[in-house]
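Taking the form predicted on its own, here's one chain by itself in structure tokens.
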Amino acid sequence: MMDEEVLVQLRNIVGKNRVLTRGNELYTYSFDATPIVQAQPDVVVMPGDTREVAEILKLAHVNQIPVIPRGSGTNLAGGTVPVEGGIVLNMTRFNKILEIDEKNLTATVGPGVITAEFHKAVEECGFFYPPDPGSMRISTIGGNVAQCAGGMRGLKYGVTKDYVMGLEYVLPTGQILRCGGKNYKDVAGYDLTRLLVGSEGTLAVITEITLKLLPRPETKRTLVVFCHQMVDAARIVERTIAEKIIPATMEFLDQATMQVVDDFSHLGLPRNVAAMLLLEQDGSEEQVVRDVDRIAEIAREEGVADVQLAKTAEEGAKLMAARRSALAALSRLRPTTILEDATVPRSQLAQMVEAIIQISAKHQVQICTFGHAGDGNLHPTCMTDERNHEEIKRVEEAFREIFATALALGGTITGEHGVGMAKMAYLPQRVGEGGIELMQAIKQAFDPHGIMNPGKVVAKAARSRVVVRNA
């Protein structure tokens, strides 16, 4: 329960309009997209500027209330669910793209603007900017740049870091600074930058976003490769990349997955292939061509069942967009769909989705995996029901054997999505006893009380898949 003199003071900063305290709106902000975790906050602030957030955080700090700064709460780790109650910070005010610089090829936008917006945008004016999660429709720049968001055209872009040239931030003593900025080169001090992409809102609330952008390619061509075997699919992931060809896109489905896609989308996908390969291309002319006809030969020469290309722009972009419904498509079979991101070297996603497979038969729990083949960042999918408890330890021991065989393959415990409260547990087998002091060091810097999004990355306890409820 918030104190009421700090209501009342949340109330001066923002207006009374801005404070939202009555019980159906605490509970619509007690979850994001992540299942099974759930927290109440005590109050919902929605600040307009810069100096609303500053006075905010230095009541907060003062008083030492937890705050967890929001955009859409699409993000699949919990890292926007209030464990400790407190603020819930939405800041879906700062919806302003406050320029495009086109002399410098950058972009500056409030934290609140819609990611797909925002691609519109730019793309009116001829640039490209590519970083493209599944969620872009309604996330926020801002909530991808505090989960460090991907997307499909990782392999050839890169993700949101690669994009976030300069930031303005407020400390969680509301002390107001920035860093980074317009410039290309600039290695003076620190970088903060990089350190606050990705930081998942414990370190600080971040209220402006400058990004690079790139001319828009020239063209694009989508291709789709049936395999009958998983390693023919890896087997061509390989052998592309090794021919130094890089595509905007290589998406993998496994046949689960496939299935319920197009039972979904009805795209006439064949059910009798064990993956499917979706590649797009794009730059000049003459480099698309050239490379979706050698990704082809490729194929072909891997004995696969099929090859297609897509006859049109249009034909193109229903198939990318079936590939972006998969976790919709498979949220309909069970009440409770839990998506991870485990992520492993190219060479090694053939071993690594055969361990899926046999972890799902192992402890009797229905996985699909797709995702991002060309970076190794897959997708297993549980479709589990929350209110099955014992069907849930199953499905954790399941995760938990993922993860291990993840690390053991040289990967990763997350390539996107963050640690937020879902993985804190698996963060040290990650970087070790001394990485995770250095990062509670780091956090005690930016934030000596504790009050930024507490319970997340780094918190000293984990916790597991939980319902949390306040009363």
Second form
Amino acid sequence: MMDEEVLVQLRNIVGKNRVLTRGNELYTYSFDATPIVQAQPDVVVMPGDTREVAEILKLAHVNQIPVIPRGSGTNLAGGTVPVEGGIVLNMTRFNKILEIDEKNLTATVGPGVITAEFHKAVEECGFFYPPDPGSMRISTIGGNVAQCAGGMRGLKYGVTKDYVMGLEYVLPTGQILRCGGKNYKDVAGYDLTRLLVGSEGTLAVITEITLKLLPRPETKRTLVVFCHQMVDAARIVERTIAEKIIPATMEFLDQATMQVVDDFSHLGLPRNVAAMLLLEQDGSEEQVVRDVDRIAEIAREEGVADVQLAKTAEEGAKLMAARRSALAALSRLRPTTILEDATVPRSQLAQMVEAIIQISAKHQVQICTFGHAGDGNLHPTCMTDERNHEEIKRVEEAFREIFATALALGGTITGEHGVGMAKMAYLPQRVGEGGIELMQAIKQAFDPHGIMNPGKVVAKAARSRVVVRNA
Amino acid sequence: MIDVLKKFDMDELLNCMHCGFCLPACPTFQQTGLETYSPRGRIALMKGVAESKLPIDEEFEHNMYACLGCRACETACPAGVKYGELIETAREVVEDTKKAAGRQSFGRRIVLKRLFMHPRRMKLTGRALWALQASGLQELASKTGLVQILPREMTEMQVAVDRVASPADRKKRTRVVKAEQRAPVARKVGLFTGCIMDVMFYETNQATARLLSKAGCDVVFVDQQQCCGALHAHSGEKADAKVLAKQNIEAFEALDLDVIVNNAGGCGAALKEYHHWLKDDPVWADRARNFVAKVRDISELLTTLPLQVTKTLNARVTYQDSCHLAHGQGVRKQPRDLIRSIPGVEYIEMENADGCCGSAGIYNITNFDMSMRVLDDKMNHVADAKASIVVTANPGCLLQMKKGIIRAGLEGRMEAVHIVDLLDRLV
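Switch over from the form predicted on its own to the form predicted in complex with the partner chain, please.
Full assembly next; the chain just shown is listed first.
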């Protein structure tokens, strides 16, 4: 329970309507998009400006109250679940696009701006902001930055960290600081901007973001390839890149995912192929046509089942929609859907998919795999039922092996979702004990009382508290 | 208590993966930015209640009734969660709990039990409303401030009510309207008149029959029909809703009709759900399925018939989707096609046309302030369309848009009209 005196002070800072304490209110902020994990905050506070954030953090610092910054709560690793209670700091009121600077090709935004709305705003000015996480219609830019979100255009354009140029942030002590800015070149000291991107709310609260913009590509084309074997898809990816062609998007769906997608969207996808590869290239008309034709040629040389080139933008959009509907279609199969993001170097893609199939069979759990073939970022997705505790144990065991395999292949435990709570146990295997110690020391420097999003990423001991109190 | 909780379909609740795709679609979340006002949040609360982690209390009741029931979230949901059914169950659970504790939701229950369960009383209300309007008392009451004795919500909404038909006009209705001979098709169509629809928009029902007659149908005004039950189902009174459904099925199946047509998106969505309402009833399940198979919205039906719009309308026209027609029944294209088929019309699609206008059954009475916030946002989009006519397909939406035109100061520059009335002027 939150001390009444603290609540009074919170109300003084943000106004009484911006402090939520009722039972239903706390309950609806006890989860994010991650299955199974849930824990209730003691209070939800909705600040409206940086000064209010600073005041709230000072108060939390003095009283050693956990603070969990939150956007739309679309993350998939439990990053915004308040496992130790405290204050959920809802940043959605920071929803203004402050500036689109056409001279410097930058935009400055509040962290609560919705990603897709930001896309729309910059595209209207002829610009392009490439990071496109699957949740972009709901997710906030602040959440994207905190998690270093990826998306389907990662191969050619990189991920969120490649576009964050500067930040305003507030330390737990209430100190308001800035790092980076509009300079494309800036090596003044440690790169705190890069450090804060992907820090998952464990170091500071981000209150303003300056992003890099690109000119909008002239055109784009979509190509779909159906493969007899997963290894064919992997080889097409390899050969395409070896020929110095970098498509904007190279996605794949395994056979099981294709079937499920087709059952729901009736696209008429073939049933007898092992995988589907979906490619998109953007750029100048001439180059796009040349690249797409060449990739189709490579695919035919590899003896694939079929190659289809979208003739119109609508046809292209339809094919992309099939890929985007993958998670949705899978989620209809069973009550609980657990989506992970084990990632391997591109060259290990086929081997990793093969391993997932074997692990799934061994543990008798249903796992379909789709993902970003171009950058090796896989989404093994398990369809299960959280009420079946015995099955959930098998699911956990299967994922433990999947992560171990990814690491053995030179990969990583998370490509774009973040560590959060879900992958804390695997982090030492990825970064080593030394890495963990250094990360903990950095955390200590930013957050001496450990109030920033405790129990996430590098927490010393994951203290778990009673999940949701029974009324 | 245990029985109440068993009503929830736990599989359906678990189907919600709380991804948040519903958030941008939800009008009340857009207004508040609060999870308790979002479909994802409400489903979480239902799950909390179903697992006995949360009490069924006034706060839960408030959150369940703050939903407009527009079902835009269902269109947006990638997992296909049947939110409309879940929210109905949640309200049923609230009402059952209150009944068990001897408490009542005064306003809602009086209206639903005393009025909508009884078509004769609805007719009497219509007559009273006509008398009030005809005598000029309503105007007088408005001017002198006499209306202040009514609840503010009612006072606010009554400014949008047009003159209703007189008892003398109502007597002129013939039970059957024959197909015009020159038309090439003949189908036997039963007209579902609706309860509010037939009181407030009697002429629209008459116009519906005229249009169908011109399009080659024999139209029957079916006696013994009742309120569709939508308002009851949406207000946690599912048992009453089922009683009404059975009475309607009985009334319509007696006539061996080809089609059962309605001109109110909200009623239509309810009529098309009768087989879900009655799925566990061995006597009624099949009869309900047969009934549902014949139900069409007027726009759905008209686009399949050879209706010729002959007169020209030189106007810029936009269309406001009825939530229950668009999200509930998936009927979006047909009304737009009908408008576009009018010679001379410049059709303009407004932004967020399928976003709720805030009317939502009796929501604009029970949750007046939120309803007006949603409406004011909607009117910004309507105004941006710079149309002179905004077409609707549901009586609640029509009243709300009339109210919105007044609130936005667009009187004299813009008219809200039911699609049937618009077509009736032009054929």
